[in-house]
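Next up: a single chain in structure tokens, the form predicted on its own.
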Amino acid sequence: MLITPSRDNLNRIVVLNPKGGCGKSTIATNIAACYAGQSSVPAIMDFDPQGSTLAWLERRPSNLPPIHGIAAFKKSMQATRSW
């Protein structure tokens, strides 16, 4: 389980659009990678049943800064408890 210290300066960036194929996952993964490169440990929640963001995280080299992935599309208590 990921435990983060209490911080008041946490950012939440939401990328949404009802249209498929418009680049939501691409922009979300790029934003997360940018924050990871700045010594933060970002979390990215994938609500798309395709799970393309989590597939990207699995393929991402392990020597890069970490990004925490949450499979929000599973809609189970385990998905939110891990956060």
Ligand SMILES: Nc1ncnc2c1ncn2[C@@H]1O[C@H](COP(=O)(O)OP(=O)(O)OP(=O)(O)O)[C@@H](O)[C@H]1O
Given for the second form:
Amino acid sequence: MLITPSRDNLNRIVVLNPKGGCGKSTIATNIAACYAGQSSVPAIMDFDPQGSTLAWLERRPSNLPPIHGIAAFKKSMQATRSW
Ligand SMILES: Nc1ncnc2c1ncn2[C@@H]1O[C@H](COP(=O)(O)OP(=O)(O)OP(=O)(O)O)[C@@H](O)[C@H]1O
Ligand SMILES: [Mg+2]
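Same protein, different condition: the form predicted on its own was shown, now please give the form predicted together with the named molecule.
First the chain shown before, then all remaining chains and molecules of the complex.
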């Protein structure tokens, strides 16, 4: 977990592993779901062009606590990389 000193409620958890299919997307979505509904709305920044976490977000029922999704893998200006 990367702690942002000036914002004690804005932390980043980086999930990465070079091995395919080892559970990165699964653990990222589970962590986000864990934080959703607590003090603030979490954001998932997906750097994998596969976009599995964004597909998961699209299927997440709308009555559940919100989670932001960012297609960080996009190279265009449409994708924000800072949050
Ligand atoms: N802890 C776990 N126990 C059992 N199965 C798991 C676990 N975590 C993930 N899986 C399963 O392993 C498969 C791959 O998981 P996932 O897609 O999260 O991996 P990934 O690292 O994101 O893959 P990719 O490199 O393709 O992006 C999925 O079918 C998922 O359901
Ligand atoms: Mg994945």
